[in-house]
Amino acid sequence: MNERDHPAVRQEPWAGPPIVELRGVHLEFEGKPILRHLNLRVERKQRMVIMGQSGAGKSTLLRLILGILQPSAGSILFQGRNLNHASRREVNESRIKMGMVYQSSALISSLTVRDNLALPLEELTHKRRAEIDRIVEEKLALVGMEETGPLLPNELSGGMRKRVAIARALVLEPELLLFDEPTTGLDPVLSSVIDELIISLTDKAHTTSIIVTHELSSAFHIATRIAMLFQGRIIEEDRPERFRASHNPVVEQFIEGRTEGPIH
C-alpha cells in the first residue's frame, strides 16, 4: 500500500502560505527509516492531529518541526522559511514563535511555577522583572491557574502542571504550539478540561496547533483536521468527521481498535 493507494490529501483554499510545511521529510536513524518522504501542510488557526500507532514518528515529527533533529532529505517550511537553509539566527527566531508542551510537562522541579514562566522571557528577552510579571500572571490566568505562582510542581497535581506548562509554551507569544500526548495519564475529567483548555486559545491566543495522540476522543473533539502517521507516512489527512467516515483500511482498523487489519 502507499499514498497513490490511498488519495487522501484534501486540501481546502486558503490565504498565504501554510505556518508549517513538510514536503518530501525523510529520516533515518543508524538506517532504519522513520519518516518515509513525508508530505504535510498545516495552516494558519487549524488545530491538527497527528495520530497512528505507538512508535511511528509522532513525537518524532514534532523535534524535526522545532528543529531539534534534521532530516536526511526534503524541506521543513515554516512561515514559508525553509528551516533546512536558514542560518542558525534564523532557525532561533523561528524557535521563538513555537510553544512545545511535552508529554511530561518537563517544569524544572527547583523551580516555582512563576520562575518556570519567567526563565524563556529572562533568558530571550531583555524585558523588565515588571513586565515579566505582568506575562507570567496573565498566562496563569488564560490556563485558570492564577495561585499557583508560588507554588513548586510536585505541590501540583498531574492536571495543574499540564495546564502550567501549557502557560508557559505561551509567555512568548508563540504563533505555533506543539503538544505531546497532552492527556496522557490524566482521568477522563481533567482530560476534558485540557482538550477544551487547548480549543479556546486558537481563538484566545490566536495560535495554530499539533497536537500528537493516540485518544481517540480527544482527537475527534480537539482538531480542525486529522493526519494519520504509517510506516512513515502520512496515509490520511481531512476533516474530523471525513477521517471518521475514511475507507482506508489502515485508519478504519485504528478508529475501530481491530487486532485483524494492515497494523500489525
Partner chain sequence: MNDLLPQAVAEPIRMIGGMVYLAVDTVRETLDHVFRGHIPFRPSLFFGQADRAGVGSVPLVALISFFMGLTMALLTGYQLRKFGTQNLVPGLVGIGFSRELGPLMTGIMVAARIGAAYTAELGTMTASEEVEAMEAMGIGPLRFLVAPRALAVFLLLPCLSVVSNLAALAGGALVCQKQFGISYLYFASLVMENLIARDIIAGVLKSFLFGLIIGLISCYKGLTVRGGASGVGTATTSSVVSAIAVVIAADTLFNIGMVMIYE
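Now show the form predicted together with the partner chain, given that the preceding structure was the form predicted alone.
Single chain only below; no partners, no other molecules.
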C-alpha cells in the first residue's frame, strides 16, 4: 500500500510522506538483538542527528536505510516505498537518491579523487564527459578540495578524505544524505568546517540529512531533530532544545557524560 494514495493516513498533508520511516524494525546478528522493534520518522528537510553509545547499532541503522542489510521484522520506507519488498532495481533506484558518507570515507583506493567522483556519474547516468567533468569540479569546489583531483585517496589526510567523500555523496544530487560519524577523529576546526558544510547542504539544496554522531556540541549545532538510540530502540526523539531538557535518565547521563546511570 502506498501512503500517497491515502491522504487521510498522512499526518502532515502539506509535507507529503516522511522521506524515511522505520516501522517496528527488528534486527539480530547471530541471535543477538541489535535493534528491537525500532520506530523512527524522518521528515523532509530535517537534519536528524542520531546519538548512542558505540555498538548501539547506529551504523547498522544506516545500512538498513540503504538496503544493505535486511531487517528480520518490520519495514523500512523510503519516500513511502517499502524497501524490503522492493526488487533489486527499485532498491538501486532508491540508493541513487541517497548519498552515504562512511566513517572510513570508503573512497575507491585505486582511483584518483576525480575518478572517484566521476564513477557514479559514469556508471549510473548518461551524462557526457564534459558535463561529468563540470559536476566533479563543482562538487570538489563545494568542499574546498579542487586541488586534490589528480591525487589518490591514500595521498590525502583523513580530513581531506572525508571532504572528498562528502563531495562524492553529492554528485548525483541526492535527496537524502547519510553521515556516519562525520567528525569523529577530526580536529575541532575541521569538525566545524564539516558541520557548517552539512548545514549549508541541507539549507541550500533542500536535502534531508541523517547524521550519526557522538559529539554533543556538533549534534546540538547541526540538528533540527535529535534521536537517542539505546538498547535497540529510539528512546527519545525531539527538537534539540527539548532534547537537552529531557528528563530521560539515559539522555541525561549521555549529555552530562556521567559514569553512573543506566548506560554502562
